[in-house]
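One chain is shown next in structure tokens, namely the form predicted alone.
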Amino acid sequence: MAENGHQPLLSVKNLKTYFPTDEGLVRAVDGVSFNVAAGRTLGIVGESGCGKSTVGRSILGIIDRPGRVEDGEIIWRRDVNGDMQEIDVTKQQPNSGLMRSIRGSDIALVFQEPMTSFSPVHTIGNQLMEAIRLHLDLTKKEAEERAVDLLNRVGIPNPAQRIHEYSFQLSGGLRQRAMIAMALSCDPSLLIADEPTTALDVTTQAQILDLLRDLQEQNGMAIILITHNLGVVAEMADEVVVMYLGREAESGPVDDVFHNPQHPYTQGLLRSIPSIYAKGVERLPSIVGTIPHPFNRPSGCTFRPRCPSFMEGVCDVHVPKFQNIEGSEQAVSCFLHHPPAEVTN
């Protein structure tokens, strides 16, 4: 249940998304659970390759082949003529009419790289208008007026002129704003933003984040913010999920997790952030090693080869369960907090 006893907009339960390949099985997402409430922002963080983007694509049913959702539930709740309708996305065909009605209209996605997300042979306006008319019963003229209004809302100057331009004629920041405009074209209830500030300069990053915050206040939409930038999560998110090798390492309210991290991986990530209080040219602490190869997952806890608190005979033998910490809103997957006697394979 979400806050105040209300049902969350989205409930993800034990999601497992696998990619069978000739070399072996890639467990990109291996048992992730979380809720997203209306008007709230959930941050999903972790190193590259931990499965963050795959979670977002699983929610929309746009996993690239041969990937598939192997297990779990993705429950989407929407109001249909006053009645609350629950839809398990994992039970729907990706190209079904129901899923097409959900994508863009109910749940929208801001892709990681807008340059490759826009068609280079169609104008920004044409692509916006196509998305609008796909979900809304508007004339071409009305769709064009809405497209101009959307570009204006996301802060693109001269929107009436910009709709006739192509993506390669826009700067990185303007392309990202245009992508956000397309995502918001049908007033979605949930916006999934996959690395929305990657490759942007610091000033443009701040503008994009301010834009997302303002639009959320105007529309009351929920946001899933997928990023490796902990500073972005600290500024934007209400709750955070820290992922490692397809699994949850830690989750909880963002202030609790950032000020009192409980998992060694979360602690390592936070220690690696530059501080204005650092003296001279101190070398930043880093997490030892790299993420294991997906075909060579360690036994027991997957983080153990890099963990400074590794316990031989425990972490390499047993698989920790993801459990709440007593007396806290945080949950963690670590034997430091859940002794192996309480956790079985």
Given for the second form:
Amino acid sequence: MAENGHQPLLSVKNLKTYFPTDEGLVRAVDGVSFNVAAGRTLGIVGESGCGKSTVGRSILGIIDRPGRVEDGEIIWRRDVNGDMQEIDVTKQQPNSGLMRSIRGSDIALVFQEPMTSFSPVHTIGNQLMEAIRLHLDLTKKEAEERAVDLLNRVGIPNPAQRIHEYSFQLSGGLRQRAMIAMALSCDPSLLIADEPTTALDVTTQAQILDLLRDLQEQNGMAIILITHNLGVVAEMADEVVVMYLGREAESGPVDDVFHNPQHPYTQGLLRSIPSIYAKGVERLPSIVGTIPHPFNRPSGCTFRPRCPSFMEGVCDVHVPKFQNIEGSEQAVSCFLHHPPAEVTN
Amino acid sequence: MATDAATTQNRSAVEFLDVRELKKHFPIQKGFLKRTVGQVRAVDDVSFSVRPGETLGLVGESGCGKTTTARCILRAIDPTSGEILFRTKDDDVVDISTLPRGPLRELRADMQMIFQDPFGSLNPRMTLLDIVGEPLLVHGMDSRRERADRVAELLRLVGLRPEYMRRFPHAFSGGERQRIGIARALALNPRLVVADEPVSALDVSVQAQVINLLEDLQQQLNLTYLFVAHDLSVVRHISDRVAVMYVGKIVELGKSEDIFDSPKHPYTSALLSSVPIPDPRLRAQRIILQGEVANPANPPSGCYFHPRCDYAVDQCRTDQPQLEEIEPGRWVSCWRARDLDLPGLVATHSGNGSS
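Next up, the form predicted in complex with its partner chain in place of the form predicted alone?
Below is the entire complex, every chain and molecule, led by the chain shown above.
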């Protein structure tokens, strides 16, 4: 993905984030690698429990206890007064000064639930100004001006009044806009949006996606868009990572993955969405079975009990490696493309 | 339940379910004396009919009153006014909105509901046998053995193993729980099933399975569905006809393909255009609606949609349009329905698509 010679902004290599619980070890993220280039949008898609949100939280070092990054690296590259700095986020203490300087000002997060991510006892303006003054050396007055300006940029009407309102006085769409304003308060170079539109109606969703695209065009930030909605990814992303049970099933440029999916899971997922264009007279092709329980992961390829191309003696014995497909920009972890001999040797 | 002679004529036209001028207003109370200071018009003059054996999709954004409408039809809540006429098994027509308790209870065997949240709608302390068997018990199937047989049959019908009967809901995944909810709804052989967002809590790969199941069951058991949902692609797939609601009113009603291919109401057109399509080559020119959904406690004058409508004229600001049949079977509530040429899905999403 660093095709233009530049180093990617963020490189995640073989990230493993585990949650040791009393019942057993949950491998929420189990070996995920990707790059994010400046100004690009990476979509991470997957169904519930595939670890997509944990990837986002690992990058910011805000994994809930008892989760921890077990292995792998997350390299964040930033420009400090002309010097390129490379920081491995996994090696830092989560509460260190360095991490706190990255969080919010370099990498910002937009949460799914705009209802609960604001404090109900502080005004929107106070919360915005707090974030601004934490990272930038501004007076109260200047911070307030910046807050008004931010709310204006995300399209909230009457921003000068709105900063004195509480989050519950705003509708879902406005609240999500305020959330984005907060994330943008320090001009981050990477915005991680974790299901930013899932709680919203379609018309509001269209407004918010439009807003994110505009803002990206204006300040050239990179976006990691975490979602379960394949439509949203197709709409927004340049590159896609499809996750299944903590691992990458497939990744590549958005057009290739949607028009020429190589992994049986991606293929099944795309086929199982009803089309809005035509009433299918026929049944929806669905993926058989359900997502396995995290304590009950199948051996070998985790998708094999649901896979239509399951090969006995191969898929249940070996674990597929995530590899590039020759002659294409896509990568998959599937034995259909990389026979196990290649992997085990 | 003899039909009132005076209204026979009016009611004989009812094919299966007719909702007429249904209203549900929730009072806003304030202060110590709980004085009523306003009304939230959740459902405001809604009329439509459901034909036997069809699926009517009810779509709209949150707060548009689609769930309230569904709940009024089942009399889970009492409507403020209006008629809900339903043709019973014995070919009588009854008005559900005023039916006394006893007959209503009997009638409920005919109308069942599937809920959205498969986690909240099943009692965690009851086994599948008790959950699916409860409606049977309530409606007089006293023998435990008979109930167990029927529950086994129902579980098989929805694709679960009858051996699971003694297990508790926590042992099942979201999709399986939704199947349990479906089995419970079907226990009494209902003729009308109201499904309130039955697949929106499910993952994509599981969602398709449940949609297929609902369609299979409809064919096998000759069910009629009122399908409440906000996901337009799911609604298109499953519905024969679609009603679009905005702020407590139906703005457009018609055959599924007509609504999706050539919407006549600007709101429908905008709604369709906001759906993200899972195809990166079809990044469309969207109609982005400005502003917010109107407040049902304090709706704007005239057409409720006019402040967000690109096509609004003076008449829209002052006079409220009525739902009118502009073509046979095609109902629209818009002053300009006849002269507007609105983009449907095909128009908004083709052009820059190459496939």
